[in-house]
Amino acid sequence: MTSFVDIPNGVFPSVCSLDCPDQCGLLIKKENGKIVKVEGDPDHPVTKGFICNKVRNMTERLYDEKRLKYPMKRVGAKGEGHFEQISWDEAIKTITANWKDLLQNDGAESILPYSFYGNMGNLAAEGMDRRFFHRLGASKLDRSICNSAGAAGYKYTMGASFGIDPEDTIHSKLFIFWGINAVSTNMHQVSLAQQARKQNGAKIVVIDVHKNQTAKFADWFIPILPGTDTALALGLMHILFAENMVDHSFLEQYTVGFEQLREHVEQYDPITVSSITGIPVEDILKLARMYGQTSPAFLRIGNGPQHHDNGGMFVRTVSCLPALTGQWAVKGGGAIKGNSAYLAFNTANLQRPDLQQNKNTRVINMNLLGEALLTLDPPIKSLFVYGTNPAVVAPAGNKVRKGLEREDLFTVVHDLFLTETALYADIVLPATSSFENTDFYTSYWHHYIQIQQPVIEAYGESKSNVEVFRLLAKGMNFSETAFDDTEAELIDQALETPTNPYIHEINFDVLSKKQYVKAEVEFPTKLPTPSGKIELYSEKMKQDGYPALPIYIPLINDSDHPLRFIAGPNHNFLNSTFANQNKHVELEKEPVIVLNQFDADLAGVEDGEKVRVWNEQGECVLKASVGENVLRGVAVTQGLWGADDDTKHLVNSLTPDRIADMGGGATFFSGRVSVNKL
């Protein structure tokens, strides 16, 4: 079979690698061996040929003159960005020599891998790398920065990451986008909602802390105070029970604990909930009646509210709502928090945890990187960073960067660019883009497995994660055959999934021929909860030290600063990805902080002027956007802008590194700040 790489001109199938639920099917146009255009695949059943600006302008990223072409070693001080070119042979020898010394003198746990899903390819994110670090015996990383709190909360109610098929939402008559700016982060769900609006007269409601693009698209925007979403969900339950808008037959057949829940939510009356959430009583009543009287009704549960101290409990609570009204039994009704359980592959086969000799190896939460680098005992002596940019992305960013400055910390970064984190590295390795790799992809929203085969030659001397960790294994003299597996073999091993009834007879060859294959999804009648039912009352939660019934717990009030601070995503970046591309920066314009007119007046701040945003952790300088797009007492920024010599844009310098109530999750959105005239 001829490789796509060997064909200089033509159009080739592909898949988007970004950490986005839509995971679009793509078509790649090549001329003279280079990608000249990235388009959506019109034949993809869900994404149907339209793509976001981030991907449409991908060629600028692929061929950016700043892209790394060869390995480099640091020749100046950490953070200065002075490097010189070296060979791959020297790079691997330098890394492995340092690690062999650490193994002998400090032990394997002095080495920490730090990675996330900058590339959602399963081999790139959790393949040969996991095998290598298991065999090495390095400290384990708890990769909990994104959705782990919500995943834990949803699991208590539903057992696993099961939702409805998003393709069925064209039948929905009510969409509630709760804490998700879907226009920017799940655009094809917005498209499905728009279709349902035209075909069924569906209504679209957005609940969020900020009147963002999705809120402006909605029929009704409900602004809410940050961290109070659980109270609103409980208030809706109160009204659903009080006005008999629940499905008794569904509750009796498919749930556990509805009688206890009915009694429990009596305390969450509309007046009480209004005082907590900032939502008028009449709007709470209107929303509850709209939800209770409309079918099919669909909840799109976003990641936003789970980035609070009480984030896991929010998702545990809101995921009870479709059961109360029996919407799980209606086509187009129910909810989606995530759908990854339908496409679950054999992670043990892929990651090979059996290679880890010490089963009690220490685990370090990635949200605590700054604290770990500065205070952990015994200390981390080496850091290997890939698929993420913690100097910008991790919470409590000033602590992280101070930790990265340590002269006794041997740091390696594998990336496409000299990121803010790479500036602190001792060795920098050039990474391939997804279009240069073989990999497979599993969406956490739609139900399709997709394959990526290389479309272009590797850029410069760049190498994939799989290649790099094969080289490191050889340099460490690891003899296990697990490090010899090809990408095709890794994919076949991962897709050998006897425990997942939804995918079978799918392998590398099948994906190569078909490009994408849909899981044979059927919403489970027996859930993987202890009872096999939807658990409105959870004995497992009680055993784990949580309340058995959903409950509102206020955010931790960690300071006297007046504004609740939300550092959310923007439209043209994905975390820090694209923040260094001129095209995307031009589209996004500049970093701003959105303030209510009342708070701006108190601070003497005018719309459009630069302001100092600060707390005890640090400060930023941002442009004020003043109006009524947030409630009083709320400040919202959008996007992780890169470092700048003239201004301070690193907003995660202001975010707390506390751990959420469940799943080890991040609490990015539970901090507080003050705003002053500059």
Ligand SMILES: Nc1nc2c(c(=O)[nH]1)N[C@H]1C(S)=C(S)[C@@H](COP(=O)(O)OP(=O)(O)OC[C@H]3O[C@@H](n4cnc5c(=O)[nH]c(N)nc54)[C@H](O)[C@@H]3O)O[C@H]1N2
The other form holds:
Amino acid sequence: MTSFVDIPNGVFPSVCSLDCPDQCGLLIKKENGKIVKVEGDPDHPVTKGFICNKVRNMTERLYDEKRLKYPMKRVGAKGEGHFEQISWDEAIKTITANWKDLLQNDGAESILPYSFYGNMGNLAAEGMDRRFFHRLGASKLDRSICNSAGAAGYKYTMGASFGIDPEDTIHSKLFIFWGINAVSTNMHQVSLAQQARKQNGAKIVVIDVHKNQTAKFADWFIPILPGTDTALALGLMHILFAENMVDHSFLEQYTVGFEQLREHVEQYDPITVSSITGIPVEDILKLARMYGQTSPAFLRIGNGPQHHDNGGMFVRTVSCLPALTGQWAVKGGGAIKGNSAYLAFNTANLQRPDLQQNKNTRVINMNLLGEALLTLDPPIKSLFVYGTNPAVVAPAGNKVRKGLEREDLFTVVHDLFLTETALYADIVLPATSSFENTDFYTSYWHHYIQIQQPVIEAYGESKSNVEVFRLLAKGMNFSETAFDDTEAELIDQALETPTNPYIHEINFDVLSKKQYVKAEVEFPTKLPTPSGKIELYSEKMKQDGYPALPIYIPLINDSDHPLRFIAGPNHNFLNSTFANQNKHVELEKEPVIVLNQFDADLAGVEDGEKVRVWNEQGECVLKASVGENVLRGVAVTQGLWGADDDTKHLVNSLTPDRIADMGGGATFFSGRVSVNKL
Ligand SMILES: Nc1nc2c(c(=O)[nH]1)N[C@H]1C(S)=C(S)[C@@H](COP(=O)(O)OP(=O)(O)OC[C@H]3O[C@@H](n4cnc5c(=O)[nH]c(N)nc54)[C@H](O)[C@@H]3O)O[C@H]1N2
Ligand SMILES: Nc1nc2c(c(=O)[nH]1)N[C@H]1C(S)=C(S)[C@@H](COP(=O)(O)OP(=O)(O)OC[C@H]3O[C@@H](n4cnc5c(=O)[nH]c(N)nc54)[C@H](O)[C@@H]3O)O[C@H]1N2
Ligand code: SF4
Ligand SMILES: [Mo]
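Switch over from the form predicted on its own to the form predicted together with this ligand, please.
Complete assembly follows, chain above in first position.
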């Protein structure tokens, strides 16, 4: 087959590589060898021809003048941004010479890979890189920044990331978007809800700390105080049991511990729950009755409430709800937190943990990057960053940037741009965009596996993650054949999945012909929990030091600052991606802090003025938006803005690096701040 790269004009199939549940099928239009348009694939059953504005404007990013074209070495101070072009040969030699030294003098654990899913391609994000760092014996990274608290909580109840098929939600009559700003972050779930609203008169409810875009689209917005959602879920259970809106035969057949749970939730009566959550008693009763009496009823559980001190327990708790009403057994009922378990592939084949000589290398939680760089003993002496921008996205950002400033830290950053993190690098390597690579993609929301074939040639001298780690392996004189495998071979190895009942005979050739293949998914009747059932009561939790039954534990108050600070993502960026594209910045305008009128009055701050937002960790300058879009005591900002002019927009200067109750998760949204006039 001729490669798409060699055909200068035409329309080619592709897939969106961004960290977004929708994982859209794309059509890429090329003229004279350049991409001129990115559109949704109308034939893709979930994408249906629609994509977000961010990616419709992708050419702005692909051909942005600021894209890195060649490797560079630092010539100024760390953070200053002075670099000089070098060859790939010099770059690889410099890196491997430094690492050979470290292996001799400090041991391999002095080297830390730091990566996340800037490109969701399985080869890019967890392929050749893992093989390389396993063989090297580097410290390991616990990639816990996104959904690990929620995933751990969900696992206690359901055994693994199994939800329903989102395509089935067109049958739903009730959608509860719980802590998810789906209009911005899962737009095709919103299209499905909109379709169900038209066809079945489905109602759409949003539970959030902020009247965001999704709340504005909903039939009913329920504002809640941050970190109190577990109490609400337990309150709903109280009413469901008390008013006999539970499905007894489902409970008996498919769950463990419903009798203990019924007794246990007696304490979460509507008056108590109202005083915790800030939701009026009538609304709690109304929501419980709506949920108990509507079928199919669907819960979309978002990432927001699990970025809190008590985030794991929230997801553990809320995922019990569909079992109480038997909604898992109804087409279009049930829930989705994540669906990655259905598309589980052969990670041992892909990542080759057998290449590790020392199985007990230390593991470093990525949420503690600043702390690790500043205090770990023995110290981290070299950092290799790819597919993530920790100077902007990691919590306790001032500590992170201070750590990156360390003169004795040898830092390499592989990215498409000179990110805020790359400013601190000793060596910067240019990365290809996903449209320049071969890779395969597995959504964590829908059930399709998709392939990316290169559509355009590599930009400048840029190289893919797979290529970079092949070169590094050569430079380190690693002789294992694992480093010679082609992309097609890696895909075939990863899709050798004898233990996954949902994936059959999918491989590189099949994907090349079909572009996307749906897993043959059925909601499992036997779950991978210890009992094989939905665990309302969990003996495993008890063994792990948690209460066996779900309970509400309030957030930690780390200071007396009056406002709980919720700094989430925005509509036109994807985490910090696009925050450096003029077009996307224009669309998003400027970073804002949303305040309640009451709190603004107390702080003497007016709508539209720039304000200082601060706590012991640092400060930001944001524009106040004052009104009734948040409850009293809550401050919301959206977007991981960059540091173009100064660091005053870096909201993670204010976020805590405490670790959540489960999964080593982040607590981005549990911090506190004050707001003053500038
Ligand atoms: N446009 C866009 N899309 C994205 C991203 C992006 O940056 N921009 N990021 C991608 C990534 S990596 C992820 S993980 C997902 C995240 O997308 P979502 O799952 O939507 O998660 P968040 O946007 O972090 O938070 C969702 C909502 O939770 C609310 N929230 C915060 N604390 C609480 C609470 O205590 N209780 C309740 N009920 N609500 C609370 C916030 O106000 C927010 O509206 O989106 C992905 N998609
Ligand atoms: N305050 C606050 N902080 C947050 C969050 C929040 O809600 N609030 N959300 C958190 C969450 S859920 C997440 S997932 C993280 C996400 O944070 P990150 O994973 O850092 O995501 P991005 O900011 O999009 O940065 C991805 C980087 O990868 C680069 N990249 C893209 N493709 C490739 C490739 O193929 N190879 C290489 N080498 N590089 C590539 C991009 O250019 C970009 O610089 O942020 C977290 N931080
Ligand atoms: S970011 Fe999400 S919605 Fe936008 S094109 Fe990519 S997968 Fe689709
Ligand atoms: Mo995320």
